[in-house]
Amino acid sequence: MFRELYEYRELLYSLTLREIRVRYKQSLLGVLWAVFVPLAMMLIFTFVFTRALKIEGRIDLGGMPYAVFVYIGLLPWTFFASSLTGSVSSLVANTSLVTKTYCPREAFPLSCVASSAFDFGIASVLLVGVIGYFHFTTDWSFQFHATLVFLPVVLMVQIVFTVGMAFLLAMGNLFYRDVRYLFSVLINLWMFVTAVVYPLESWRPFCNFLINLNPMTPIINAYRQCLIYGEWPLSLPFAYVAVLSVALLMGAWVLFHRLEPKFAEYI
């Protein structure tokens, strides 16, 4: 499956770049608006949390700003929801390639993680620019950690999760046309069960561990640990998210090839 793949790396390649075209196309923002919608985002929670809500105080950040705090947070979960978002019709909207050409069907939910891994790239700029903001506005410093090299570790992680989930979805879409609309609700709930606006820990430590089997919630705060408090997320909840992203992909990959020959039938 593998060597396959890389014999098909230019329809990929191709694929890709369809999504960032078509995603962009006739906009007056461009690619900007990769930017856009986690800044948006960012401002809006900030603007709850910090002044409507007020519960900026009562929420222990280790000293880092709410803002900060809260665009680390919607970094990958924006590349996570946006990847599944594209990849769950990625089949269905493919119809005549899938029933007509021969192909690793694989490409096409791949096609859309790695047009929102660009989007992904082009707004973690933004993330050096609100961090210098409050680091030469605030009393708050940015410090330098060892740690930082860990974070494409952090990254490879999430690809690996969101791939087997984007595996998974396509193909339940296909089979089942509700998974879409499902989906579309489903996402919207988790990502207030993951650690993105405000983080979820608690004292008792059944609770942590109910927290922790969300696997987002790990691969969240792993990024804040390695940018932020330069610590290693080499915890017991980490692990297991690796480990589980790992055997989510070679699991999903297998199945998603078994069912293949079925795809045509059913689209």
Given for the second form:
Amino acid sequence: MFRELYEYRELLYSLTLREIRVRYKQSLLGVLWAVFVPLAMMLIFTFVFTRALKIEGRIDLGGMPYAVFVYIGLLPWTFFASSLTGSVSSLVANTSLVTKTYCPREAFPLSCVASSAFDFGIASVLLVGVIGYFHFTTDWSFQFHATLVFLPVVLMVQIVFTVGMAFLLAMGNLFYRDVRYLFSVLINLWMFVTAVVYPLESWRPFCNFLINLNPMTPIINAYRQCLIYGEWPLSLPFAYVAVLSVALLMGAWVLFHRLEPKFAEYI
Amino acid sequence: MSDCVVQCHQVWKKFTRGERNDSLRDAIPDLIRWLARRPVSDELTKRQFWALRDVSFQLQRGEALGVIGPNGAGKSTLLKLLSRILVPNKGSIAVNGRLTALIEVGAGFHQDLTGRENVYLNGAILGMTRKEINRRIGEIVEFAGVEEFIDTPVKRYSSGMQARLGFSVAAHMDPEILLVDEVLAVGDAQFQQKCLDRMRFFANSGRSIIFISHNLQAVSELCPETMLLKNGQCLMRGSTPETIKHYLSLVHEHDESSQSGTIQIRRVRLLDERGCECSRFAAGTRAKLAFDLQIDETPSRYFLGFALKRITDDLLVADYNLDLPLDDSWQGPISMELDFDVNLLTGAYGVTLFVEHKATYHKPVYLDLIKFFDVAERSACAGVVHVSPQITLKPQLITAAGS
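Switching forms now, from the form predicted alone to the form predicted in complex with the partner chain, please provide the structure.
First the chain shown before, then all remaining chains and molecules of the complex.
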């Protein structure tokens, strides 16, 4: 499984390049859209929550400006959501390749995740700008914490979880096209039950338990903890997510591999 | 056997007609059963059929094997099994070596990408590394003849250009085993020839080819041996001319009862000069076609048609409309003999007999390729017509100088 995928790493690279190229072909701004879209989302949410709903004083952001808070949430969330949106139809969109050529089919969802990672990388550069802006223009100041070194671990956990989900969704949609529609509805709901645009905490332990059952909440919280608060995200929820992600990826991959011979027939 | 590159052992493949998993009610038990790894049952449900039945064959290193058969015979299914796109329900397939399958040229070309970008993508799909493609891109582009358009998006290409580029990428792979499925249907005659030459080069350089085509000429040019598939079964495997003959006789199965009631041809036999039934002639001899003709209509209204075709390429060698030497008052059956010169060179030929109405061109009897025969010619020669060249020496008279 791993070895074959490694042998086809060139294919993965080419498919990823294709995804990225195709996304920005025939557009004037090209790759700048990878920056503009999250920036625009940040401005919209900032406007809605601070100007329209005037929520800023009422929720505890730990002293962080809402724009910074929401951007740190949106960045990994967009990566997650766009990876899955691409993956869910990745096999079906490549029907001719699935039925006419042989290659490890994992490459299709993986290339969607990888091309979203590229956008994520570009949009992350903007994060520096956002933090810098608020650091120098407001009385909030950014401090470097040792916990920054933990960020790659958080990112890894997120990627592992995303890839596991991507395998399941791509495969599910191949057999039943319902999956794509169901997914497009659920991903919106999912964003609002995750601490993306507002902090999710409750004084009732049972609710907290439910909130943290959603794997994306501990992940997104962990980004904020490492980056801004300087806390090590070595809590129970994060450990649970890390274990769950690895288990999910393993399970999904094995299932994917076992169903793979059926793909060309059932697509 | 160390030199066996493909070994196909009793392979069965089942397909289902119509839609699968019409509802959740069917789908969930199916999935559960599949996950429980229930052994594959031999029985077919009502909607299933065998696309391949008990197919076994071996391909040796350096061998070029043709695969022919009518549509729906399972040729492409076989190729997809060999290239691991599908897996067999029963039986085993062992492939020993780097295999490239060319099932559809340009499968996976992305319309928005340029020719160059697609070459890299397609190459990667076929298993080439970027380094290899970097080295060969010049050749690939030149072979396809799209130098001027290589940085244009593929969506602006003509379908022929796309097909040429697609074949070109695959043709510059370096596989040990090449599987080709009817890709010559695209491109003009010149490009088809180029493709054939390229494949012949592969074959001659010790690599193995499995070549599926309806182009019998291409098959016979490229492959010494051919396998005939029909209804998922391997009917025969043998020398290409023999297999083609068998295939053609399947295609033109002559049902005597289907002949028109008033005119019938029966009991067609091909005889040599001594009057023995024969299917192998020496060039320059005479052959005789004997048959029974039953004609209950005015014979002068009809021609007897007689044609010879070379079977490997459908080349029409002779086509005659002969007047029937019968009185109009003739009634009932008659035995006829038709003599002709076998002025032909080495090859496999087929005889077609028909009866044609002189005014309406209607053919109440049409027995296409009713008989086959081979011609063997010892000397080194190529072509169709045996022209019996002779060399004679004539000593020149040397006359006195100056005159």
